[in-house]
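So this first bit is one chain, no partners, the form predicted on its own, shown in structure tokens.
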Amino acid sequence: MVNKSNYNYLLSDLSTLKGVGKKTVSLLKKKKINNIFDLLWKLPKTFIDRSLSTKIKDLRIEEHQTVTIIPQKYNFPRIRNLPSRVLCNDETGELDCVFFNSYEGYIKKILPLGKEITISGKVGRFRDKYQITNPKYVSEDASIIKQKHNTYSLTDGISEKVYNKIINQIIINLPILDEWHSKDILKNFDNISWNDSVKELHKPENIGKYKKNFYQRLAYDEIFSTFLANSEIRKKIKKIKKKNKIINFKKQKEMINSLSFILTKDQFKTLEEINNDLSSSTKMFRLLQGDVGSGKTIVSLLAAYNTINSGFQVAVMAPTEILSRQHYSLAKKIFPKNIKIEFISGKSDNKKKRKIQKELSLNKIDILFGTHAVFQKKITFKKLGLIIIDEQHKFGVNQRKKLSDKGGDNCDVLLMTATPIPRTLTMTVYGDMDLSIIFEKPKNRKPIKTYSKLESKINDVIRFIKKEIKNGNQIFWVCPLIEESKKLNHASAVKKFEYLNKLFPNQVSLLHGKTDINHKEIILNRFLRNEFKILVSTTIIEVGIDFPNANVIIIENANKFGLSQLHQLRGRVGRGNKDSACILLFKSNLSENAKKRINILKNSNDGFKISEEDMKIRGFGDILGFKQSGIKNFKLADPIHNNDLFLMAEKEIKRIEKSKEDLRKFKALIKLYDRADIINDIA
């Protein structure tokens, strides 16, 4: 007998429900469904309205329809694999039932002869005659079956017939839970429980009613809960004290005169920002924003410096080791001499590792650069005061917390990212930190100029690309996939090699996701040094490489890619002083949002401005195809939809942060919304 006051029963091994085996289970697991609250989210699509009886004579072929009708005979073939036939008829006409692979002691239980039986299926057609073949539904008892029945989209091997039952049972069996908002939140939903709510999302008739109270009401419980998490984890690691880190602004100022730019009011904002977390006793747990080319990478070098001027040692991660090199030549270029520079990766051999590892300890080297070999167990700091990651945003809030806690109390903790997304996102995936974010653009950075074209039109690019060749400067031509594919129809970055390298002989590479590591770094650094002209890629150079000399960027298919994913893309050139161009090739048959798309990225070079687009275009439900950033994917929220849910949710999180409320009426809340691992001292 389930409890119903007991929110544990959601949060139950899916083996618990009546009818639910090892196999279901299985089966269900594969679709990330772990428990009994995890099935709830699995919405219907559609549904078959049952309720609605028919004549034989009026039954429509191909359709579902319900129909009432008395067996009159069996045949059951003895010759293996024809299907079993069983003559029904009603006073208007005859229908057959066809069954594949089923027992004759079952049929006969289900469709006995001379009784009156209601049956379900779609309807086809044989040799003149109406058939209904493996009936879902069928029983004596009418009112069982004519019924709307939802319809889902389901794993292999489990029948909809099974998986309404399923549902069915747990709505049956739903907690009744107390309630965990306020009255004012409340009334904002027509004070409908979460029960209620529950039950209601179900209903067949309700498929797609997202301004609903019920739906806004179960979106809204997952924004707060993602919000409640965020709240306690910020509270958590302002309460760590640490030893404040002393500012130099004289060191720092000089630094800043000696650089062969100015840097812009966004990132001395930014600056002061940091250096007040720096500054403070509280620890520092901080994202910085920024478009690509905002110039994210001096104001963290800046904050190293200052850290080290104040006694402390500091940790510069980024993902790959090209990356890496590239902030580590950058802060050998620009830090005072006796500042001690290394840098690390898996590659490093191991006397080198060894070497390291002792310098580190002892507090003989001020700035440590590398991949993630810099927080493998055996490379330990003296006194490490900032570890700084670039391009992290992989990072989910678990990862984060870990993060923080490994630099120890006195470790300030800076995050940089160049993915751009709009504001209620950025208070859902990085609500547990603090924000700054950089929208200006240095001076000298010149637009690039974003074209798009026919693929039939591939021999201007041709020429185009010929003359940017004999000017000096260097192409990235970007394909989707690495290989021929006969599914879908889009260009090969093999394929395009072979082309390319016919009509440009000795001044073309090839860079996909299959290129050994080592190799890949060996491509682009040859590819820095202008060493070949032509970089055919996968979007595996997305990530934010400066190649100075490279000012023109081809990506076919472009209606393939995401809209963010060609912003990042595009941001490969326009890193130096000259005039930058991105041509989107395209296939003729666009669909309507392929335009729409397109069309924005050539009218906007604003990172922010082109993923609120984005966005707007996509459907609800559909967040940016970001789960590659690491960004949650609601099962019912939507952070363009329900905007105003998000906003309440930030209003709320703020007066109960104000009030100091006690947290212990949300545990079920935080429980079921899986947040419990992230603040599991809730009594």
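Keep in mind the model is a prediction, meaning the values are calculated, not measured. Positions refer to the first chain, counted from 1. For the two forms, the rigid core is made up of the largest set of C-alpha atoms that agree within 1.5 Å on superposition. Compared with the form predicted in complex with adenosine-5'-diphosphate:
- Comparing the forms between these two forms, the C-alpha position of residue 532 differs by less than 2 angstroms, with the core used for superposition.
- The Cα position of residue 220 differs by less than 2 Å between these two forms after fitting on the rigid core.
- Once you line up the core between these two forms, the Cα of residue 107 ends up 2 Å or more from where it was.
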Second form
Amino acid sequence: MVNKSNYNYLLSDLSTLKGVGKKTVSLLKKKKINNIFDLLWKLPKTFIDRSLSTKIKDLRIEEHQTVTIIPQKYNFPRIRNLPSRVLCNDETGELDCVFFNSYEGYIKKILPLGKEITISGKVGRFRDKYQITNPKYVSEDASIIKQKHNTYSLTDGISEKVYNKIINQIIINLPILDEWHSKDILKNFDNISWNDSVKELHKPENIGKYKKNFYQRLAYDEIFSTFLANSEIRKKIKKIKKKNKIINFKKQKEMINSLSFILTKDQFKTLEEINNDLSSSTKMFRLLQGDVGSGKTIVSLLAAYNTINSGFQVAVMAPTEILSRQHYSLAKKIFPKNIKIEFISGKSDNKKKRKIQKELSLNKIDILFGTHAVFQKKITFKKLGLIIIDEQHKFGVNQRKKLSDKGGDNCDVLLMTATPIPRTLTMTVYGDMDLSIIFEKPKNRKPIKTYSKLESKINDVIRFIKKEIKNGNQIFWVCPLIEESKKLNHASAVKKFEYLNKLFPNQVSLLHGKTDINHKEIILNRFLRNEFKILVSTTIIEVGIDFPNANVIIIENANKFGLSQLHQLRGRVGRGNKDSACILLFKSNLSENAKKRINILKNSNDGFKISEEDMKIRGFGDILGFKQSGIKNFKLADPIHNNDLFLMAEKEIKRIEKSKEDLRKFKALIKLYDRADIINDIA
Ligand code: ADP
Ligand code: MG
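If the structure you just shared is the form predicted on its own, then what does the corresponding form predicted in complex with adenosine-5'-diphosphate look like?
Below is the entire complex, every chain and molecule, led by the chain shown above.
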């Protein structure tokens, strides 16, 4: 018996449902539907109204209809693969029921001769006669059939009938949960309960009613639960007391003055925010967000310098060896000689690793740069005061939390990301962190000129490249991404490489999905040292790396990329002080809509604006690969369309944080919406 006030029913395994066998369970699991709760969010796409039955003469071809007939005659062919037919009629005409791959016995059972039977299915016409092939609903009791049925976009192998049955069963057993929202919040949704909302959600007539209270409430539940989890993590981190750092502003100023450029206003502002955190007695957990090329590295290195001057060690991690080495070289260049700087990667030999381990534990190294190797178990810092993580936007909430724990209580954490995403998404994805944003880019930047060109005009492009190479410049050539086939990707890149290599002998190198990591880094390093001119690649060139000498990027089949991705790719060039260009190649003339999109890119160099537009066009899920990043996707909520709900949730969270309310009332919400692993204190 289902306990009606308990959410556990919703978390139970699919096999507890009546009429659901092993096969169905495994089919659903493939679709990441693991428990009853997951099933609730698979929404009906359309519905078929079987309540109106028709006479045979009034049947409409190609539509799903319900009709009451009397079976008259069976026709079971002796030849395999031919369908069985049952001739049926009513007082207005004749109709064949056609069955492929069905047993005689079964057909005779569901369509007994001479009995009045109601059937339902899609009507066709064959040799001047109406027919229904494999009728979906067949019954002697017309009332059973004459209902509305939802159609779902189904997993192969599960019939619509079974699916409707399952959903109906769940709806009937839906627990009545205690309300978790405050009265003020509920008012916004006409006080509808969670339970009633789910019921409404599955009613055929409510398909697509996104503005209705039930839909909004359920979307809000998703947003709010995510924000609540984020808030709990933040609170927990904020509770950690640490030894505050004492900033030496004189030294900071000396370093700033020694730079070859003047910091932007936003660089100063974000540095100050970070410094405030460093010198406070609570742990920092902060994200530094800024578009490609906005100058985050120097801000983080200044923070590192301040930390070191306060007697602590610093660890700086980047996703690739080459990016990490760039940070390391920069530090070598700008830090005074007395500061001990080291670098470690998976490739460092054991002797070197052991030496670093020893020196770190004796506090003889001030700052360690590296890849994931920085966080190997064996590596222990004597006095770690700051962890800086660059370009790890694929780190999920859990990974970040672990990281924050790893450094120990005295260790502040600074993450950096170049993925400018709209605020609603930032609150969702990074809501557990404090946020510093660099909006303003360095002034000396020349805008990257963006062009679109038809592939048939490739000769123009080649001519352009020749000129650039003559002027000592380098070029990125990004090959089409054919998502469906890695093989094709590879082939097209190889072909392009061969084509270009003929035109520019020994000036071209190729990177593709199969290039192993070591080889990749060798090629990238050779490109950095200007040892060849054109880098052909399929994979997206690593984020963050500075290629000051590359000033042209060519992107083939540009319509395969989202705007944000194109913007990120484009950000590989234009970091130096040369004129730079991004050429987008298209196979055919652009549609009006595509032109509009590309114009956004041409007219703006503001990643935040571009990503917002991109989301409006493509939806938020796919943006910059967040889908693969393990970040929970909303089933109903949408950062663009539900902007108001996001703001409402943000306000409510702030209120709750201040009010010190008992959070146990959110237990069911948190358990159901799958964040329990993060805030098990509530649960
Ligand atoms: P990102 O924010 O993408 O990590 P970087 O920190 O790599 O950007 O900076 C990109 C380039 O801009 C680097 O070559 C850096 O030296 C330069 N840079 C950073 N700040 C400024 C500034 N205020 N003025 C001019 N150039 C700057
Ligand atoms: Mg960077």
